[in-house]
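Only one chain is included here, represented as structure tokens and corresponding to the form predicted alone.
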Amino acid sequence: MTAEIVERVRRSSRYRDVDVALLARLAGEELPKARNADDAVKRVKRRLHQAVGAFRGERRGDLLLLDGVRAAWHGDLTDAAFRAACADVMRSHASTRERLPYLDTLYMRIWERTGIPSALLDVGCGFGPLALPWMGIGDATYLATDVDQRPLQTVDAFLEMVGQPHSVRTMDVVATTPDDRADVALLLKLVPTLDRQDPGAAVRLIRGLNVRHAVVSFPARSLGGRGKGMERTYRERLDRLIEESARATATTEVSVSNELIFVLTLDG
């Protein structure tokens, strides 16, 4: 049965390219409480929206976003031109297009507490890569995961075209751990996702990653605007987070305006 509603789920356009091990874990989740297959379907689908399908624009996320790109590509990531065509992909997804107004200085500060990193690790990408062009991580290792595989087709396509070293690959990291060595994890705006999912998750996947920061961030307001008590919400959240996962020796906020953002030092 877990196999058909796998299936089933499969046949809509809007999560065909979603990790097959995800859909076969929410399958598997919401059976014993769904009435019938139908209902089994609804469910899947519904938690999918939460994990993938809020965030996604009206633009499908995939290689036509990078035709732009491409044009605008002539070797050199400070391009004022190549930038506004990057920006412009990272427009159709929700949580890069809140980021545009800091790209200038938030990687900055972010290095400024982890040093550039050599290998960089992006859980749960979205198109959080295609801000490159304002990284300053010279030639590191770029290493990206996601459930969904359509950003990670632009992702890939991207990193390829600009000669970044990089690895892309489809991952449920409710369920697996990424065993990466790696000098910063990016988990952007990823917590609340997982918790969403699973409560546990986001403290498994603190545990398990093998990289000396984590830089950790919250959204400040919901995809409609509301801020109203997120803040709190969330700092307390890290605060659990922190506790629970007992592997932060420090901690750095270099938040900005409508995202709460927080560079855990790891211990091991």
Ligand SMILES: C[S@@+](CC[C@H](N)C(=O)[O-])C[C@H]1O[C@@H](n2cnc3c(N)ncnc32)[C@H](O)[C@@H]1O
Contents of the next structure:
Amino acid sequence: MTAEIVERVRRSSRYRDVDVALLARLAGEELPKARNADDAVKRVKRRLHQAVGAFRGERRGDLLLLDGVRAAWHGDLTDAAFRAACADVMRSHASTRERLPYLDTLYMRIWERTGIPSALLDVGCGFGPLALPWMGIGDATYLATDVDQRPLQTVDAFLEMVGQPHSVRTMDVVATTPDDRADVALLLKLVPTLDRQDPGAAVRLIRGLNVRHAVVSFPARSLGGRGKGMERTYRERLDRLIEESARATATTEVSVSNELIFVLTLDG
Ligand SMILES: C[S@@+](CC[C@H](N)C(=O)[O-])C[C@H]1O[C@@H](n2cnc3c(N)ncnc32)[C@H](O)[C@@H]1O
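Next up, the form predicted in complex with this ligand, please; the one we just looked at was the form predicted alone.
So here's everything in the complex, that chain up top.
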């Protein structure tokens, strides 16, 4: 029965590109609660919208988006027209769009705490790797993972085009922890998404990471303003995450006005 639900969900073009492990997990969770197969399909699609669909934006996050970036690429990551084209792609994904005003300084502020990574793991990356021109990581290896193949295809083609050493992997991090050795793992705006799928997933992820530093962030619509309640909730969430994962030996904050960002130094 689970396989039938997965097959039916995969027929929808919207979710064909999502890792089948996630589809199977959600089908397994929703089937016992569903009235019948139709209801199960509906429930799985609702969960997929929360996990993946809500972040994709209106335009299809597919390879067409890269056309402008390709046209602007002349071998220089610092070129203004090339950066503008990358920003255009990031504008199509809600979470990267919100980060655009801060790109000039954000990654430098993170590397001040961690050192410039030689290997960077980006978990639930979305279009995050399109910020490469602002990262200043030289020829570091970029390991990009997401449960959604749609942004990943674009990210893979992008990293290939600019000649960045990289690997791209489709992965449901609720079920599997990426254990790649890296200096820094980016978990940007990932924890709230994972919490909705499995309250224990973020702790398992932090425990299993094979990295020296993890950068954990949360959305904060307006820090210090109307978003005060949201900010408090996420600060408490971070405290619990640190306590339960029991790996952080130091934490520093590099928040910007619409994103709470913490750099965790991990043991081992
Ligand atoms: C809020 S977006 C953040 C994207 C990016 N990290 C950023 O901040 O710009 C959440 C991302 O997590 C991915 N995601 C959701 N559930 C996941 C799972 N179980 N395993 C891996 N990635 C997941 C989504 O596809 C989406 O790209």
